[in-house]
Each structure stands twice: as structure tokens, then as C-alpha cells.
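One chain comes next, on its own, written out as C-alpha cells in the form predicted alone.
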Amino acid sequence: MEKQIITAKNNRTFVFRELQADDAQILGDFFVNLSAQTRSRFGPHLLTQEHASLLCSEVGNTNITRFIVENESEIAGYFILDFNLFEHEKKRYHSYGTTLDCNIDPVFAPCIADKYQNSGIASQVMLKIIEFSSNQGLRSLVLMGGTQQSNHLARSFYKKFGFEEYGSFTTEMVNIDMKLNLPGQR
């Protein structure tokens, strides 16, 4: 994927694409700095320095590809497609009536830095995300682990893309399962 510009509400430019090896410095300054709120709403994996330079390390070597938005400096937002379906995503998509194929129903797991919320990078991601995996051929994108169930605002946004509520399901609290259909696919 080319690098996109992305224009928050404020007219600051950032720059959408896929993370690269060299990025482990930024990349761990991002997830170091999310605030509790945030690392509580989104845990795909540890948010730690050392993290962020395994990640990197591995860029190019996995069923993963992953976006960055940033801008001269930092990072904006972060967003995963993993191509390696979770089995109990399958299990609980299973109990829907819904089967996954995991070469073309990744899970999708987005996050933005806590500054960055609610200043229209989000949006204009979705629609970037939702056209590179519709150009891939993928059937859909399922949301990593659901949204917390309180977590109305994410709810509201992933509904305004087209996202569907599969079902509930509980950990340390209730879990909305939710997935797009991108148009025009399988």
C-alpha cells in the first residue's frame, strides 16, 4: 500500500501506511503513552517498548500487516489486520451461524493516541482500511475481541461503516462481537 495523507478536522496532515522495521522507536513511544482508559479498551498485545521493537522485527515476516498514522514525529494511530483467526472468534462467529475463513476475514483491531481521539483521523482510516481490504478481495473484517458493550462512542463508529453486532460475550465484562461485510465481496 502507498502512503496516504490524512487530514484531521483541525487541518493537520498525517501520513497513513504500513508500519515498517525502522518504526520500533515511535511505535513504543505511542503505546507507552496511552492513557489507562485507552489500554483498557484495546489490548491485542503487550503496549511496552520491547514490544514495539518485536513487532517491528518481524514486519514482512508474518500473516499480520499493520498501519501507522503518523505525522513528523508520532504516532497517531495504530491498526492491525491479522490474518491468523483466534479460535474462539471462530467458536463464537460458529454459535452466530457465521463461518470465518481466516485468509479473508482477518481481524481488525484499531487504536488512536489519546490526543488524536475524536479529531477525524479515525474516520478517514476506516475508509482506507475498508478499501484496501476490499482491493485485497476480503470477504469481511471482524472486530478483534468485539467492543465493550459501555463503550457506546466505538459502537456508534464502527455501526456508521457498516459494522453488524453478532452477539455478546463475557470476560471481565460483556463483549460485543462485530463485524463488517465489505460490499461487493464473497
Ligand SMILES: CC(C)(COP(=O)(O)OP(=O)(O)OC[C@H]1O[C@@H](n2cnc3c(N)ncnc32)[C@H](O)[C@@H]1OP(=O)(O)O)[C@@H](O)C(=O)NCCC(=O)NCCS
Second form
Amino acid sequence: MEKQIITAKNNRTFVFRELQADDAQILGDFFVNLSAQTRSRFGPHLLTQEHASLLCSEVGNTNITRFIVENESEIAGYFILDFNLFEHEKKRYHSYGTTLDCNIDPVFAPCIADKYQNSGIASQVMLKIIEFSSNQGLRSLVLMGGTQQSNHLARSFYKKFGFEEYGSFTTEMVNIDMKLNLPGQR
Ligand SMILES: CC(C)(COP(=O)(O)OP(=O)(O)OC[C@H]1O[C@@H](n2cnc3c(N)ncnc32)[C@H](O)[C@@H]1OP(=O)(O)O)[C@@H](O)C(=O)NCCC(=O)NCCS
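Coords for the form predicted together with this ligand, given the form predicted alone:
Then the entire complex follows, led off by the chain already shown.
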């Protein structure tokens, strides 16, 4: 995907692009600066400098696409589109009567740095990711691990883009499985 410019609510502009091998330092800074509150909502993998280095060293060699939103000095947002088979998701969706195919129903996870949350960045990115995903012939985007029932901002954010709630499951808390059926797909 080509680099794209996105504009936040305060008219500040950012670059939206795929993660690159030489992004380890800024990605690590982004991870380690996430607050405990954000970490409690977003935990797809370790959020350390070392893990950022590992992820960057793997760029191009996995079936996971990672995107970032950056300004001149830092990463403001990080988005994962993962085409691996997620047995837990597959099993839960099966219980809702839906069969997932990891080639066309990847799992998706977004995270915005604390100081940039609620400034319209992810809303702009979502439009780009939906367009990208539709152009790739994907069928749906499945929320990785669902979203916590108490995460009202995220739930309303996803609904705004057409994600639907399929069911719920309980870990230490109640989580809602949400999926976006992409426009024009089966
Ligand atoms: C969820 C998240 C990705 C959304 O990204 P964002 O850039 O903050 O989202 P935006 O600013 O584009 O949009 C947020 C929307 O939620 C709305 N909102 C804010 N607080 C809200 C609340 N308490 N209840 C409901 N809606 C709320 C805003 O009004 C805005 O909608 P609008 O643009 O139509 O007015 C981001 O906040 C985040 O990373 N949070 C922490 C980690 C997380 O929860 N990740 C998702 C795990 S499933």
C-alpha cells in the first residue's frame, strides 16, 4: 500500500503506511509509552522494545500486515491485520453459526497512543483499511479477541464503521465478538 496522508480532528496531519523493518525504535517507543489503561484494552503481543525489534525484523516474512500512523517524531497509531488461523475466534464464530476463513476473514486490532485517542485518527484509518481490505478481496474483518464489554468508546467506534456484534464470551471480563462484513463481498 502507498503512504497516505490522514488528518485528525484538529487538522494535524499524519502519515499512514505499512510498518517497515527500520521502524523498531519508534515502534518500541510507542509500545512502552502506552498507559496501563490502554494495555488493559490492547494486548495482542508483548508491548516492549524487544518485541518491536522482533516484529520489525519479521516484516515481509509473515502473513501479518502491520500499519502505523506517524508524525515527524513518533507513532500515533498501530493496526494489525493478521491472516493466521485463530482457533479461538474460529471456534467462537462457529458457535454463532459463522465459518471463518483466515485467508479472507483476517483478525484486526487497532491501538492509538493515549495522547492521540479520541482525535479522529482511527476513524480516518478505518476508511483506508476498509478500502484496502475490499481491494484485496477480503470478506470481513474480525476483531482480535473481541472487545471488552466495558470499552464503550471502542464498541461505538466499531459500530460506526458497520461492525456487528455476534456474541459474547467471558474471560476475566465479558468480551463482545464483533465483525465487519466488507461492502461488496460475499
Ligand atoms: C478504540 C480506539 C482504537 C479508537 O481510536 P480513536 O482514534 O481514539 O477513535 P476516533 O477518535 O477516531 O473515534 C472515537 C469515537 O468514539 C466516540 N467516543 C468517545 N468516547 C466515547 C464513549 N465513552 N462512549 C462512546 N463513544 C465515545 C467519539 O465521539 C468518536 O466518535 P465520533 O468521531 O463519531 O465523534 C482508540 O481509542 C484506542 O486505541 N483505545 C485504546 C486501545 C483499545 O481500546 N483498542 C481496541 C481494542 S478492541
